[in-house]
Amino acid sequence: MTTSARRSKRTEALEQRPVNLDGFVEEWPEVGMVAMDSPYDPEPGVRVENGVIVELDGKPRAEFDFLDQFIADHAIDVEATEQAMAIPAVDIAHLLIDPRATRKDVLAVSRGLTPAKLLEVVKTMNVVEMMMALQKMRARRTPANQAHATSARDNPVQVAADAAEASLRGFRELETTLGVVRYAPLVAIALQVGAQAGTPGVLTQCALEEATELELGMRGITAYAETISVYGTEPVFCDGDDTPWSKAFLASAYASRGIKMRFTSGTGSEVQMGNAEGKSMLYLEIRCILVTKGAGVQGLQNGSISCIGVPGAVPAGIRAVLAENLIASMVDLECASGNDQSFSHSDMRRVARLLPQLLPGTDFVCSGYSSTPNYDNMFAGSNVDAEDYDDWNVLQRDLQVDGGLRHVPEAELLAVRNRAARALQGVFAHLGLPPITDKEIEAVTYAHGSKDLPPRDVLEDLKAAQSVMDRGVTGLDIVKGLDAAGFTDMAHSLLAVLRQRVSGDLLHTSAILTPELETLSAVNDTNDYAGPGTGYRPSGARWEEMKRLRHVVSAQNPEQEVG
């Protein structure tokens, strides 16, 4: 008589935990399936002759691929490199966490470090030490946050309302993308209008293929760009018909019009595309960071962007993601630090992914907090979404750390969603675009997501989107439409955003606009952290704002809510 093996009740309970739906894989260094410690990563080294780097991390110049050449010629300070490279990695790590050493002291060394040396430095550091270093190395003193505002139906009315709510909640940048790319002009206009309905000065972008994204920026229908991807191996770069020089040229096109932009990269992309050349994910990401620096771009969106499932599956993968954020900041780049894609079924693991950026603060803690429910997120879902707003606010209050957001009473949210939809209704009418009905405005005021909205006439919308491009509609036409519809304050706010491309202030490292429409950047808001009692700390009116939650009761009268 045979009997089946009896299982532990505890094992059965653990098998049902959400974390066991996640994917985990053993390391495979030969194909790059290793986070930050591959036996095939090169040893650090540099040699300079006649002011030219002739050997980089053990490779002579004759054997350089185009990333080696670009990094050697444009990213590494040839006058500082030999002295910087002579400093032991652990001493550089001590410099990073020593509050007596300033951010400027670190930058004087990091400007001369090679990719392999930067890797060696962070390999000496644990996660807590990296967070200590990131707190000092963040470019802008004041942390901020960025949101996604997208719609599974590419519904512009929904995007406008969600953008307005996100703006009012505190996000300083908003990003959208499309399921149907031809919808882009309408959705980009909706994002721009909605962003100014909440809090003035919020910057917007529409993530598309690079030619259309650039044209929308040139026309003033978007205010910044981010999805200009760089990669850590030559074959993967070539798969996109690109080189570091072509990306640098594109960056200069944005700069020529005063448009803020940053590159995008992240650990795991080369593995995902099948050409990691046996190197660790972090080593290849460091090459991307230095290509960004060499191209003269002010910042980088990194943190395993769109690839988090890859490092998230291998040992120390989330540590490597934090390390790439730190290294971007170490070389004086703005860092929009990820947390922008779903990667785990476990709420505990989602928070563990988030805390290394939230606790020390980064220039943008998320480079894509989903302002919609994740079913509407067209970036394949975010690590945090609209249903996490209250949890996020509680974390800020519990730990007194600033993640850029605030609680907003429901009445204010309903009012701003309605106002954004009505403003877009007026702009569409002014531009001769398909009408937005009062029924749509009523629905979107109270909606959670696209499932709660009436469908639009997609064919007419797509015809209208093409007409926006054919007629040469610009940001100034949107300003005129807002003014004509009676939303003069929003028109002034949008015009102030457009004026920034004349002043060029948004080209400064880590620039944002405050609600008062003043530029805040690493130039006039330099991170001055120098240990306990220094640097940015939530205080005054901001701390009082962070104390407010959906349900806070009076200490004198527990029956009365004061939140």
Second form
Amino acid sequence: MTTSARRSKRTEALEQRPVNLDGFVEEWPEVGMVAMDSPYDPEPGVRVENGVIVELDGKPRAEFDFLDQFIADHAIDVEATEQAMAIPAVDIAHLLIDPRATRKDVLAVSRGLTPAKLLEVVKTMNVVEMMMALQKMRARRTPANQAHATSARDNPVQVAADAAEASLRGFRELETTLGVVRYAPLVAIALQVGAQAGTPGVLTQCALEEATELELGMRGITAYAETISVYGTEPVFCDGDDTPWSKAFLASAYASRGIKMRFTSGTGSEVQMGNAEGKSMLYLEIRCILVTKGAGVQGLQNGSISCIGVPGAVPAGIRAVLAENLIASMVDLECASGNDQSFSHSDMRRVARLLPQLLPGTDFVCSGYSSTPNYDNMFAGSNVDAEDYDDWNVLQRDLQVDGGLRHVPEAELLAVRNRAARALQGVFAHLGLPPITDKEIEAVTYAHGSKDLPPRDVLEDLKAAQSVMDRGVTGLDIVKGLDAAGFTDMAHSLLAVLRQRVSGDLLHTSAILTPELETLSAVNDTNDYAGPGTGYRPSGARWEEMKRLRHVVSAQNPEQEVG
Amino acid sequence: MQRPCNVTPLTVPGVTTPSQVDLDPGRDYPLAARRPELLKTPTGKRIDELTMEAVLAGEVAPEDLRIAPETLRLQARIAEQSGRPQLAQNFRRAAELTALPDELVLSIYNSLRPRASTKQQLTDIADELESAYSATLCAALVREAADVYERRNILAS
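Could you present the same protein in the form predicted together with the partner chain, rather than the form predicted on its own shown above?
Okay, now the whole complex, with that chain kicking things off.
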């Protein structure tokens, strides 16, 4: 036996660790397999002539691809750019972390920065500095969270119950998507109904192809939209069948119907789609962020999102993911900051990956957190799921950091799951959709996932889903159905959500509805962090709520749980 | 189906236009709570008329749950005053698009996809936006796209 063939017991133990199931690769800058530091990224620079940017990051206007042109003409403030670009990157980074510089001070500079300059700024920062900066630059003062509610069988009853539970646990936005796309109308209705069963004012969306997603929004079956993807190179943008102009038009289309929306992008998508033009993942993502800004969209879902395996595999990849969240926030966009798609087999690594967003707080810490077990998550799993609820609540309590959730006693959860399913039963009956049986309601009340539920008649459901579209069912019909079934409070709450589109208040940056149905956005809840003792800190009733866990013992009587 | 519309804001004596309303984001936002008197649906209803009772009495139609162009222009001013000029511009384009039927909005979006339209087709869309809907900002966006698509060779061949 040779020494090389013999493995130590320690190596054997380490080989068994879940982290070694994760994928890691060497950097390869030529194809864009590099997080944020590629020798092929351009040098920062800008030249303005007669009020027009004629050179951007070393490229003359005649050679601009369509992203360069859109960013130069719509995202960068021509009046501010030369002065802002003259500031050394490290000084801008200092501005970001210095609590005496306000968020507004940073925005006065960031509005004039080019993609390469923004990259240069964050390259001077380590993750702790980036978290400091994110704490100040988050647009909305109060952080929030978003959940996924999906079903491996596209079961609307399950989606309604999980939506209700997620809503009661504190999520302010809920997102669904489908295994079988034709199921969308029924599942979107279920999400809308379930959301209002928990706490009022939770906003819902259904991730679909762009045009279909808009149609559901226009009908009031969903309340907002998020999966409006943008990409960092021209060929990949075209492969996504869009351009910055088509996406800008789509943004206005949503606003014209009073519907909140944000774009989606993330590091790694270009290299995954095979055309990164040899640029770093973060440089390309910064171009996406500035396209979003230029289109006049209020916010962005980023943080690699469905490509997290790509930055996750290269050195400093998770630092780059934090940097993209920071840059979205520092150019004054709402940031729904990822922590969604499954990322690692290692529990340690899953937590380490989410702390940079959880600790400073973002507009939506997850986009989203899976409200189901992993097997039911139709977004290919999430970094955190229903089985992590208690861990999340403990993290919040340990660190006194607000991740938007709370512990809810089982009896309340059962009640709200049951109520959501019964409300959906009533709405389906009102709309002439396939019946939901009492047996299904009983099962979903106590279920963990779709395996615990009786199967539905999928063919009948799909026929009904088509009829929802053909008959022109709208959000108003759901309101009437809820009222007819005796769920008047939920009917009121949903009508309040629909009425929001008349006022347009939710169209502003980082807007959410509170459980009291008040609009909270960067306009009336501006982040005012200015160092220790300032900004959002969980206190009062919210902190008392965060102290509660599944098992907390009485200080007076260790035998007694106070829950 | 395309139909002309007549919602172009006109300055009528005695009628306040969005640009004349005194607005302060700190004082007046959210409009639904702070300045409900400024909010009307495109069908002319006040926001406080959109009650549950009215819904159940069949007095609220889906068209009543839409935003009016005047409201978008008010929100544009709030965005502008909050230091968000691009967001404001988006709201102004949106104000123009309120006049377009859903199908036309979707079809213009599809026409703007890469290699979906010739330059002439995009120019025709821009002309129609301007002449039939007074949508000058949206028309400018489409014309700009036509020029860029030509230069970057992503027009339909």
